[in-house]
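Coming up is one lone chain in structure tokens, specifically the form predicted alone.
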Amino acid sequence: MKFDLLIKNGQTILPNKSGKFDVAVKDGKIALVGKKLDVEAEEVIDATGKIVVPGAIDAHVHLAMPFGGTISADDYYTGTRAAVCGGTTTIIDYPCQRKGNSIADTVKPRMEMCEKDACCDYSFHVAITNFNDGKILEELEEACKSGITSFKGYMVYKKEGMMVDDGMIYQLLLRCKEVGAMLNLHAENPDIIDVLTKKFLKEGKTSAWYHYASRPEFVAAEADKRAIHWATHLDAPVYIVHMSDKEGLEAVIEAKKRGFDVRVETCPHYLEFTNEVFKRENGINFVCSPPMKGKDSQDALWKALNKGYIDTVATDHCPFQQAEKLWGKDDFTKIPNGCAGIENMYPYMLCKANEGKTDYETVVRVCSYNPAKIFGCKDKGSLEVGKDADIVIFDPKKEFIVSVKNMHSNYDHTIWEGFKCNGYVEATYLRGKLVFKDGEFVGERGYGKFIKRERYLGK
């Protein structure tokens, strides 16, 4: 048999072991994995040097999403655009319902966008905000039949309209359970928010430090706890998105230790930045929720990671125009919610696996194994014979400046602006395909495509 590419030479993280192992693809699929292939292919990659992973999963992006006023930056083309290019293979997006609509009513303009624009394989979570009578309680189950098998729930943005309340929370996690669905929780207080908010317009504090002040670490850390005591007095599976705070992350960490089915998730920006960047002259740009908390926090974040409790990274990507941004330089209230980060995750990872911060397998357990199993993405995560062909080859040596001007998304500055890092993506491959190399975007807008989950089994 003739391969249509191998993969040789390289450093590779497989899911159980790692070392020099050649990876051959047919079909757009893994189809040999071992030491010094003797087999023919239309293309030979000498790796020699460089680490070999499986693309990553960004299991947590915003798209086109309305909110502050506007939409995020980055539609389906642009952000997936960026995605390959930073070594992401496939993104869960969040399309909210609202009421009125279906699960169903809200997936299907999605869908139609993501067919003629991802470049990227994709999927959604879907965010309930009411529940229609019940009708969307009913709707989980034909959801799951159609491969969509997790759901959010906000415990913030009432003013928004998108805040589910403490017995919609109850009844989503019951439901989900019964259905085999996994539900991800935005976990805040929004009263103290609302409180803390208000009496620092009154006082005139309104620069980007109250942001972070009206939503300090006890804020979301009692959420959390809430989170998870209900979760764990249902027996039922949960999924804390965006973990970001150490008194509930310890709260999970408990949970987990008690063995009850408790998922958390963090993200690049905790681990990399403190509140201490909005005290920045450009701190607006950082505003996102919950926000960076202390360098106790991250900490912790980095300390539960390398251990095994965290179980994916994702990047919460809702970049906004610089202008959009400046809305709220004189109130903190103005500033649309939201970072960069689609493109940056996996350099970022694989950078702090290079330079010792972590290490290359736990990298690619928490970017791609655990999104993969944890979301149902049978096809994804690993480079194990049968999955998809979604690889990603990491130069070590080469240096890299982030910069808004070597980015490929469509928004006009990033907070990733001047990181260096030691390493980064040479080439991504989407199903055997190169979509990356080089630093430039080489795949096809359209090419990505849908991936029906299956429901979450448990632990």
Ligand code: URP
Given for the second form:
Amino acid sequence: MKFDLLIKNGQTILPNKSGKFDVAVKDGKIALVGKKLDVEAEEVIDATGKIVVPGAIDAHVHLAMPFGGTISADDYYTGTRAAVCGGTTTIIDYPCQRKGNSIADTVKPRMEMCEKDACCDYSFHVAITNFNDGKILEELEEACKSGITSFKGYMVYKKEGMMVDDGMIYQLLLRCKEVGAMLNLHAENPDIIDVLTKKFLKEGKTSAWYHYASRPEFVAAEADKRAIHWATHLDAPVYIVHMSDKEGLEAVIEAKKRGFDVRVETCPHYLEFTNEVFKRENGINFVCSPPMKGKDSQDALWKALNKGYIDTVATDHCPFQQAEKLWGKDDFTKIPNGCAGIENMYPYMLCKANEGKTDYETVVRVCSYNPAKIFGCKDKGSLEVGKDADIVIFDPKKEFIVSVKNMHSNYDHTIWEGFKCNGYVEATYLRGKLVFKDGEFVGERGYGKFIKRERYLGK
Ligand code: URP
Ligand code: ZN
Ligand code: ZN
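The form predicted together with N-(aminocarbonyl)-beta-alanine is what I need now, so please give it after the form predicted alone.
Now the full complex is given, and it begins with the chain already shown.
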């Protein structure tokens, strides 16, 4: 048989072993993996000195999201274009269900936009905000049948009408467990945030630092622990998104050690930045929720990542334009919450492996293998025969300095500006098709396809 593509001589990161393995691709699938493959292919790539990894799955993005009085800067075209340029070949986006809308109503327009625009593969976790007299809980089963097998509850964003209270969390956890879905939770305590926010504004404390100060470590930790409390008492799986604080993380680790199915995600910005960024002149640009915490939390996240306690790394990509961020220059509550990351996650994590802060196997596990497993993307997540040929070639010798000018998104500034990557993505293949090469997007708008995900079957 003649293969379509053969990637030879790379250091290939596989689930249980890594080494000099060649990878052969046929019809968009990984067809053969082995040492010194002596096969014919239409195209042969010599990856000597390069690292060959599966495409990343960014399980937390907000594209074209109405939020903070505007819409996040990247739509399904620019966001997914940027994704593949950073080695991410699948995204899971968060459409937000609203009062009166069914899950199907929520997904349909997003699906249509993706069909037209997506440059990488995609799926959705639907954020539930209103039960519509109980109908939504019924609809979870139908949604799972359609391949949407995870949902979200925001424990915050009360005034935005997005918050779920404890009663709703309780019901969602039970119903998700019943239908085989995962419940993702954004954990912070909304009431304490409100009290602290009012206090600071009254005292004239309006800078970006007070965004952090109104939602510090213990405010996130309380909600993390509440989420874990409900999940463990109901013996229901739960996935805590964007973990940023040490105390909450410790509670997750403790629940894991007790055998509970508590999963946890963190983001590159919590691994790279601390709350010190809010003291910078451009501190407003870093405003996201939860905010970056102190050094202790950052150290705890790295330690947990390297010990295997962090299940996934995802971006929470939700950038806004500079002028929009500036709405809050004199009042931190007016800053739209969210930062860029979709193109930075995999280069950042791989470069941290290259520097020895972690290792390539861990990066592949948290950025690809685990998100595929947890969120039921059965054809994704590893370079194994039969999987989609989503392949990234990483050049550990290529130096790259991130700038808004060399990104492929639609934002006009980035928190990653000036970040020096020791190593960078050289090429990205999506289902065997070259979509990024040497700094250029070479993919196709609309080539991305919907990933019908499997139900969550537990650890
Ligand atoms: O600041 C953030 N993270 N914005 C997006 C919405 C969310 O909370 O994930
Ligand atoms: Zn969130
Ligand atoms: Zn988010």
